[in-house]
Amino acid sequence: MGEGRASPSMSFLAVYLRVLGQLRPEARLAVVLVLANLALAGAQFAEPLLFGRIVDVLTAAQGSDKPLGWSNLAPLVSAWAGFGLFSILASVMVALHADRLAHRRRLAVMAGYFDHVLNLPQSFHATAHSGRLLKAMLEGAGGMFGLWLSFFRENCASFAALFILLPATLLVNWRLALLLMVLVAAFGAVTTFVLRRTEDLQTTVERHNSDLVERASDALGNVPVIQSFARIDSESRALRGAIDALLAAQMPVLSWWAAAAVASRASATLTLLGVFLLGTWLHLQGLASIGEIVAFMNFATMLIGRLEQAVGFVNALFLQSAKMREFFAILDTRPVVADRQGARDAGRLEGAVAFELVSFSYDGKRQAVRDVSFTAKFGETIALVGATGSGKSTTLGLLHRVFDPLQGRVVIDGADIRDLTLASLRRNIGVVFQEPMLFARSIDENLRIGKPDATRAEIARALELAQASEFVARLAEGAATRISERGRSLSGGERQRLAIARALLKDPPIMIFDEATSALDAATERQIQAALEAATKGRTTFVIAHRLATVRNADRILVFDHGEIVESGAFGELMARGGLFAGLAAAQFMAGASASAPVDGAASVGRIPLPLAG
């Protein structure tokens, strides 16, 4: 079972349209900025045209006996100055609002992506690297920010000048205009050629970028392992190898764009020279005035500048496209597990659970759970035992909808859990995972994830029940103490007790303990078992068993083998049957006995029980 994903081969145009589509919440301002850019392009087009007219008036006056007065020039000069002043003011206002729009949308896009990824199920996150997800968010949003900003600041006007105003030069002098259009088209063809040559290359570059981030993130997240196994030099070499691979992929792209930059500079010089030579020849033939030559020299300078801006923008879009494809691919991922249409809020459930012929497969070939059926009455404690891969965790994952069954159904209080909203279902279920998964925040903040509005008394009670009060009180700042990433500043037992306190603070009617005591030493485990027994009274509790001490007091034990329940009953009943459970128990007791026996005359230093589950 996987998640629906967008195609990573999204076309260049489709990527650009998606980027523009992210502006939809502020479409009105975006339209105003586009119109302002069109007006700005028109004003900048009028400036060289008016200047050419002024030159023509001055040159005409030289060959005339009639003196030239200021009144003859004032309208043209005033219009020229007016358009220039308008261009300055409009540029400032466009830049100001473009900045604000781009910053707002960048943060909004990041927030939307963050919300979306948090809502994707654990089956997605089990295969998605957190470093890659973070990179996609930061680089995707950052790339869109840069494109929005440059588009509204200058490139919208550039495209308007190239595709609207350049053809308008035909009305001034069609011969010079045709030359301009041919030269611009030639440069556009060169740019298109470069784009096509480098598109696949840049996709490869981004793949190497993601690999580099993923490797660095893995290493930084496992520094203790790297140091203890003396792998610092090896990891450093591997990272340098990833950097070398990235550079090897990047250099051909840079070479192509260096060639495009040279072509851009050459085109500017050739265009000016071509306009001057053709204009001079046309003037000698009486087909172009000096003012028109001056105007087209200015047109050429402006349009080549605009063309370079447009090419730079297309280049930036092209360079960012692979990053944004990855961003949109994640954003387009649709979870297989989602609220049904018409799903209702569960409210506060009582906690009677039933599995009815439930089957599930991860890959559609081998069934991880097959025809599982059992009931758990309100307040019962059900233990699940079995070898690694027997289906225990998958079964309880189906209960809190990490995934949905392919056949059968899971029922709570008589209602199919798929008819309840995900959020309300999970409010009613507390899960203590084998890995505590704490945040780099204060202990208080970590606990309040279970209940944000919890009182100090409720927090103190949860810590007491989880046998965590004593070690928290010993900390310099108590519950206000900030712990390190993943709680590494605490011992394994301390982390697990905080995770248990967090779940108890949530006060749900259904509790799941997924080998929750596996990180605790024997003494701490004995302490916490009594606390858990008291804390789970009045709740329906499911326990994936790791040690026999966990399952001995369960109301019922379900023994899993190859995805099926092969035995069910209380501890004494299952031992008396002499079946699979009795065999597992005997093996554990034998392992404990052998661990406690002296070896070669040495005294025993501890008792190491064999787990029932991996």
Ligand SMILES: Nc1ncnc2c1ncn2[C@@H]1O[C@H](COP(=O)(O)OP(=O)(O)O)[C@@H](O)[C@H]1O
Contents of the next structure:
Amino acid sequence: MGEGRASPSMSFLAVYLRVLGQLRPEARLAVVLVLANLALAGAQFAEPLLFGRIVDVLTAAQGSDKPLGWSNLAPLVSAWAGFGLFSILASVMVALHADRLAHRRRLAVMAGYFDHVLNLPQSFHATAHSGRLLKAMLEGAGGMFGLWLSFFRENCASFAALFILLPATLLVNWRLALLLMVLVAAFGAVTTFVLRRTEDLQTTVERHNSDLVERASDALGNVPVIQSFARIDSESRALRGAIDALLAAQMPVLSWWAAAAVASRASATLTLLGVFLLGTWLHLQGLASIGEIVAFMNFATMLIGRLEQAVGFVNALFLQSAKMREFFAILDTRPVVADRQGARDAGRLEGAVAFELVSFSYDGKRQAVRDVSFTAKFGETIALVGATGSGKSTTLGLLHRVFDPLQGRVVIDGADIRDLTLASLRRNIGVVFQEPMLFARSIDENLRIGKPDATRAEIARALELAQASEFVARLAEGAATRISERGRSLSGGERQRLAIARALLKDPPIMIFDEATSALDAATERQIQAALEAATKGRTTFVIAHRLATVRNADRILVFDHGEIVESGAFGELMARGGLFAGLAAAQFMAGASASAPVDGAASVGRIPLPLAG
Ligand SMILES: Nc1ncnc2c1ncn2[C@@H]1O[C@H](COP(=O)(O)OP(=O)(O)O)[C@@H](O)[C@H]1O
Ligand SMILES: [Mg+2]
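Given the form predicted alone, corresponding form predicted together with this ligand:
Shown next: the complete complex, the earlier chain at its head.
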């Protein structure tokens, strides 16, 4: 999605810091774990040092005639054992708590993302594929989980080893210490080189990855189409094509990192050899003790382990970073519509609506709605008609604040709706869309979206009003029946009646029907006409409909053309006027007439008789 690519510039380090920043709600525990890690790193450094001292005591005893007693070694050995034990205990603690912390935060981050995405405007969801959003959530949270774990289990100690302990070795023997630094520099150089080479490649890989998910989830959401159009082969071929493209892009990246691993291993072996040779030479010059050589061999081995782990981690972070960026980019998308400072709860509104010279544009260039003004008194039914794309949905979107007007204002009961909290405004407005959008849950649960604490009686009543109780009663488990994904187990008319029942249960003073019946055939539409009338009673209602028969009883009809209201009035008035509406009516009547039986006199525009009403 467009937003997802907005921040590829977010640097590698910035991504990592942001991932760690997600631990903020449990910052105290995180800090304790970091301190434990530092202590661990210190203990691990002390071990080779003590071991080296012991070797020096042993070699010194060998050269002198004073017998070596346990009393000489006891303090060193017990300190060594003590540090060893401490390391084990500390690492067990870290492993245990780091895991718990990571598990908790993973789910918390997912929940936060979910809330955030649900709050994003419909204009965002119109362009962001749900499969991609889901992928970003699962992979983002999963990736962070892994990064946190490796931070607490390994990285933190590795960084401590590199930045604190490595300089400390200078105090033990600076000549040998310099060699270790060369080793670190070599690792750093190799890793940076490979990072630079593969960064762009990996971004491409991530794009292929997202395409793959989008493709697959798109196909899974349209299985009936794929099957009925005999497209199974071509869909699966297309998916394989996406997989091939992904693999082709991923392979060079993997080769580079494999090369990095080999180079690291080689420099590790060379360093060990180097420490040994340099140490022996220094020893011969009297510049290093055998104990120091032993200690540095240990340091080197430990450091190599740390470095390999660090390179592996950078690699993992690198492979994850595109996913993280996508995740954060979505998290950074701000809802355009948000509660204003000092917005108040609307309570229960009366339902008197006024649009005052409202204009809106999606792209900042072309106005989708221009200077729209109209009023609706409490209880009135207002119909919006006009060609597709003439701005009807946008106008009503402005009423329930899918977006805010660029100019003008929308007023309910005398208050600019931007002065009301979003949640309280939406509580007062019921919306029924063309696509009923049911959840794969029981009918009960679907209706309770409208009112979570609805009683059985209220649900039964809403079903009754929506003319749905009869077919629900026929279902095996009644209202407890689980409906399939997107309500595919029900017919279009049944689904829409449930959607109406859901809105009715909310019992809002204002109702919006955005082409609620457009997907239904005329007969089904007539069947649910009673449901619509029930939904309209005692509310201010806005209806967008194509079939003019549906809008005939409206108190006022607003005729839209290219974002503007060009005519308004009651059905009879508009017909008499012989303008755009009368033309639309005539065209529709003609279409209807030619499909069935010819009706005489139908062609005279402006005097269309009532058969329109159906
Ligand atoms: N999410 C969107 N992003 C950009 N343009 C849009 C979007 N939705 C609608 N439009 C444009 O705004 C205009 C009005 O659309 P709309 O209000 O949906 O019309 P109607 O409901 O009357 O068919 C159209 O030109 C349409 O292409
Ligand atoms: Mg529309």
